[in-house]
Every structure is written in structure tokens, then in C-alpha cells.
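One chain follows as C-alpha cells, the form predicted on its own.
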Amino acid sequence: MSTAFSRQLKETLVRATTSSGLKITILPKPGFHKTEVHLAVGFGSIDEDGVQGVGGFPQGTAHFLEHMLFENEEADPSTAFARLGAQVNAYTAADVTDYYFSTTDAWEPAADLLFLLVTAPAIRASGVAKEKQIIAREIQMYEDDVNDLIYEDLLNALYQNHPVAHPIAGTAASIAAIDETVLQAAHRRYYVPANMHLLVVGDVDPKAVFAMAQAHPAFKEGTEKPDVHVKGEDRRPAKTSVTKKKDIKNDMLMLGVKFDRPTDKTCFENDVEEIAWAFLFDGLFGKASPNYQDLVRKGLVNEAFEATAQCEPDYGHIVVYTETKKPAAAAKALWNLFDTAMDKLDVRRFEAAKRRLIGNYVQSFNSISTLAGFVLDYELENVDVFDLIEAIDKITLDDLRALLPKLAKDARTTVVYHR
């Protein structure tokens, strides 16, 4: 076991690799009533090409599996849980799939039937029939929202061959091609120990934390990760522009910038570069900005206006969205901040964004599931959350300077919705 500790926050943070290889974070929280329990497994949308002459899966697969391990013919997981006082739930994303549960009783037996859950289903043909019609739903109605359309749109015209532009569920196609002895292949090369990580966050025992897991049955001797997908892409994008006509309220613009991957960056300096990004975009066009009043007054943008980048170790990019009755004089308007930032930017706004995020940081230790979540997502990658704390204070207004040759014109993309 090895501890960290931060002086700042008064936090403590308690590592450990059993046996199996499983990864275990522990950050306790003395004298909090709730605890939450995370089994993350690191197979996501992108993971289902395959890697380095390995087969790969129909997309949707990750999703579907996810589905398959809550449908149980002869007991619901989800009123297991239940019994036990704890609420279960799961969500799958690009590069992983996390299977969690919050609980104010004692966190143990739920974790037994958590660890059990995920890596001993029952997939039977029957449940891949039953639930194939209810993803077949669920793919419908993301089909159906045009927010998630909008940007699905950006993805396929940013990427052109990287898999982070597949729709996590699949195609109404794909999950067509998917049946137990898929789901079964994708269990057993995904779904081992040394490919997952729990975290537990709450009042507990770190060292009782580890011996569960590591005695537990669930977690055998001597796996290994399986390889991650690593697929680089340049900067050009596959469309420099996309317009579509829909039945919707208000036009809808969507603007896209897309990064050159692989970097030799680490995810920690990736996960600072993120940060940076968005100390960038509050000086250009935060809510309480003078760009974004006059955006505002003009008519180019309203309150569903945000900014967001994403940098991974193969792929990212910067997304700009906003409804707006003016799509074509929005883009020129937007595109326009980025191209003169170097001169828009202001130290006193670009400290005071500084002190707002490290104080959003610091409250989000006083709530069990906001503090689960936000530390999960940088153990995976290695990232300590400490460290980047510390590492946001030395931001300066020149590493946001650095940024803006990434916005370069022939790496640009927009998508349009019309009324």
C-alpha cells in the first residue's frame, strides 16, 4: 500500500495492486454516513476495434455487455442491491465501462455482489434476444435527440477513421451482429482483473478494503492487461463543414477543432492541457465575459452556449456549441474571438477563473459521489488528483497563449442544424 496525502486539502489518498493485478484507490472519509464502491473495467467504444492483429468487436458492444450483466432471469441485480441498501447503477464511455453503487449501510456485502456481478454473468442467448430490442430503443431515441445527433456529426466529419466517432450503443447494424458468443469473447479478453480498478470512497478500512479484494474468488492469480488502442490521427479533419436540415425550435451550430494525436504528452499533462483549455475559453467567452454579453446582444448566441476540450493520448479536440437564429454570423463571430485571442486575454479574469476552479475542487471533497466520480476518472489514468490541483496554480497565462496554434484553419470543422 502507499499513501499520498495533501497538505492543501487535508486528504488522504490509499493505493494498492492486489495479486490479480486489480488497481485499488481508497479515499476515506471519516464520519461520513455514505459510502460508494467503483469497479471501472477498461473497455469502452474505442476498445472494440481491436488492437495489434487481435479481432475486433461489432460497435455497441462494450454497451451491450454492460446491459448484459443487470439481466439475470432468475434474480434482478438491481433488487439484490436493493435488500442491501445500496442503489446500483452503470454507464459505459469511450475507454471504460464503470459498474457502481452508494450504500449508507455496511458497503461489504454489496461489494461481494458487485464483484460477482461483474465479473461472473450469465449471458445466455435468451437475455441477448430480450435486450437487444431494448437497446434497439435506446439507440432510437439518442437517433431522435438532436443534441446527440449534433454531435455525433461533429465526430464522423472531425475523425476520419479514429473510433471515438462510433456511437457508444452501436447501430441498430451492429448490435444485430452481437450474440453471446460476442459478449462472452468480449468478457472474457476485458474483464480481468489487471483491465480493472476499484475505488471506494467513504468512512472505511483501507487495509479492509484490500484484504476483501484480495482474498476475494472473483479477482484470480495472474492476469495481464490487454493492449489499448493507440490509432493517431493528424489534424485534418474528414469534412471541413456539415449542414443538415431538421425540425427544431432554433438553428444549432456546433464548432470543432481537432488536435494532432499521438503526442508524447503524459495524461497528466494532457489532463492540465484540458484544464488550460478552459481557463482559455472562460477568458474569451465565459457567461461573464464582455465577448459573451455582445455575442448575446447580437443575437449569435444564447444561454445553451459551452465550450469544452478533450485531450486523450490518440485523439482531441475542441468542441464550441450554441443555439443561435444566426449560424452563419455565429460561426464568423466565434471563429473570429479564437483567431485574435492573443490579445483578448485578462490576467485578473484568467486568476479569478484560477481560484473558481480550485475552489470547485476543494467542495467537491465534502460530496461522496461528486469526489467519486471526479477522482475515479483521473485514477484511471494514473493521474494524481492532488498533484493536479497543485498543478493548476502554476497555469499562466502564456500556456494558454501556447494553445492557439492548435486552432489552426485546415484543422477546423462546422456543423450546422436548420430549421
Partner chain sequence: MESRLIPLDGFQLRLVPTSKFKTAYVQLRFSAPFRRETLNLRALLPYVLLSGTRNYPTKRRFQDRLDDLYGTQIGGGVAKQGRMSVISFSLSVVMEQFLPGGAKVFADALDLFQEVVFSPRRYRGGFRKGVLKDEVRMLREDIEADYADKAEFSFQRMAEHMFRDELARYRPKGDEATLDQVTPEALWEAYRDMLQNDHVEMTVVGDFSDDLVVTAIRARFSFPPRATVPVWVDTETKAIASPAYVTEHGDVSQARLQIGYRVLVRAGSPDYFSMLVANALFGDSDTSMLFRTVRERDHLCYYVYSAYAAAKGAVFVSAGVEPGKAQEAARLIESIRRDVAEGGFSESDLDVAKRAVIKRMRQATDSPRGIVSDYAHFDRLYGRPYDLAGNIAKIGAVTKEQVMARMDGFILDTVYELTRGEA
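What about the form predicted together with its partner chain, after the form predicted on its own?
Shown below: the chain alone.
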């Protein structure tokens, strides 16, 4: 077991790996009632394409598998956890399937149940057929979520063939191809201890967590971690413009800029770059910037406005989103701002943005669930969150200037309108 201590935050992270390869991270929070336990599996929608020499799975397999493990009729997981005073949940993302519970009672019995449910599923044809209907309805419900839809449209327009553009739940057609054989094969390949990460945040004894996981029958086999695919991607977006008609009162606008990938940067470097982008956006059109106030005054953007960058090893992009009454004028004004970004970097504002981000990181240690969520993200990437918080302070204006060439409005950009 290794221990990292942050002098600034007065917080501790304890890390260990079981003999079967399961990675464990514990963040003790004395005095808190709630304990949250995550068992994250390194299998998400972008893994469904498969790797060289190994066949892939239909779109939506990772999500379907998550449903099967937790819709297990005989076990009825929600009720079984509720009897132990725990509330259980799961989600599937692009790169991970995460199973977790929170409790204000003893964590051990619920953790025992979680480990067994995730590693020893009973996947039967009848259950798969039933679940297919539920997932089809879920996919249909996403069709009512206007914010999700525009993001999905943007990803589809940006990416030619990278699976990040695939809807995580799959489509009605792709889930039709999923049966118990597919699900069992995916489980065998990805649900192995070396491809899992256990995270515990709460008023717990780290030694007890490690001892329990080490001895647990769920993590006996030491199978190797499956290969991770790294995909190349054409630098041009699949489409430069998409317009859709929707039943909404405010039009929605989303701009995207695609980065060159893959890169050989480490995850830590990518995370620092994401933060540098956030500082750049803050100076350019953050809510405290003259540009943002100007855009609001002209009625081009509203409070929903946001800009983020995502930097992953094999995909990366910028997304700028707003609700607007004048979508074409708003798109034009935003592109123009990109062109003038070089002149908008202000030292004083940059320092303020840094302080705010440091403050926000400190604040997130107030909440067990917020903390578990973001620490898990970093731990999965092997990034030390304490190091990252220290790195924020070291970002300079020159680091931001170095990003600017990537903003040039050229063939890498896409715009999506919903009106």
C-alpha cells in the first residue's frame, strides 16, 4: 500500500493492487456518514470496435451488459442493496462501465454483494430478450433529451470513424444483434480483475478495504488486461454543418473544433491541457469577460453558454454550446472571437481564473459523491489528483499561447444548429 498526502488539502489517498491485479484507491473522510464504493470496469462504448486481430462487439454492448448485471431478476439488485441500507447505481460511458453504491450503514456487506454481482452474472436468453425492450425504450427516451441530442449530432459530424461518436446505448438496430453469447464473450474479455478499479471514499479504514478485496473470491483470477485500442482519425470532420428542426423555444447552437490525434502525450499532460484550455476560454468568453457580457447584451448567448475542451489520447475536440435567438449571428461572433483570441489574454484575469479553479478543487472535497466521481476519473487514467491541483498553479500564459494555433478556423471545424 502506498500513501499520498496533500499538505494543502490535508487529505490522504491510499493506493494498492491485489495479487490478482485489481487496483484499489481509498480516500478516507473521517466524520462523514456516507461511504461511496465504485467498482469501475475498463469497458465502454469506444472499446466496442475491438482491436487489431480481435473482433469487436455490436454498438451498445457495454451498456447492455451493465443492464444485464443490474437487471438480474432473481437477485433484484436494487432491493438487495436497499435491504443493506445501500443505494446502488451504474452507468456506461465512452471508456468505462462503473458500478457503485452509497450507504450510511456498514459498507462491507454491500461491497461483498457488488463484487459478486459484477463478476458472476447469470446471463440467460430470456433475460436478454426482456432487457432488450427496456433498452429500446431508454433509447427512445434519449430522443426527448434535447441537450444530449445536439452533442451527439456534433460528435457524429466531427468524427469520421472514431467510436466516440457512437451513441453509448447503441441504436435500435445495433442492440437487435446483441444476444447472450455476445454478452458472455464481452464479460469474459473485459470483466477481469486487472481491468477493474475499486475506489472507496468515506469514513473507512484503508487496511480493511484492501484486506477484504484481497481475500474476496470475486477477484481470484489474475487474467491479463485486454489490449487498449488507439485509433487514428482523419483530421477533417465528417460534416461541417448540420441543421435540424426541433420543438424548442430557444434555438441551440454547438460549435466543434477537432484536434489532431493520436498524440503521444501522457494522460496527465492531456488533463493539464484541458485545464489550460479552460483558462483560455475563461479569458476569451468566460462569464467574467467583456466578450461574454457583450454577447449577452447583443442577445447572442444566454446563461446556458459553455465551452469545454476534451483531450484524450486518440480523440480530442473543443465544444462551444449556447441557446440563442440568433444562431447564425452567434456562430459568426464566436468564430470571430477565436480569431482574436491572441489579444484577449490578460494576466490579471488569468490569475483570477487560476484561483477560482484551485478553490473549486478544494470545495469538491466537501462532497463524498463529487469527490468519488472526479477522483475515479483521474485514478483510471493513473493521474494523481494532488499533483494535478499543484500543476494548476504552474500553468503560465505561454502555455495558453501555445494552444492558440489549434483554434485557427479551418477545415477542422463543425457547426450544429437545432432550431
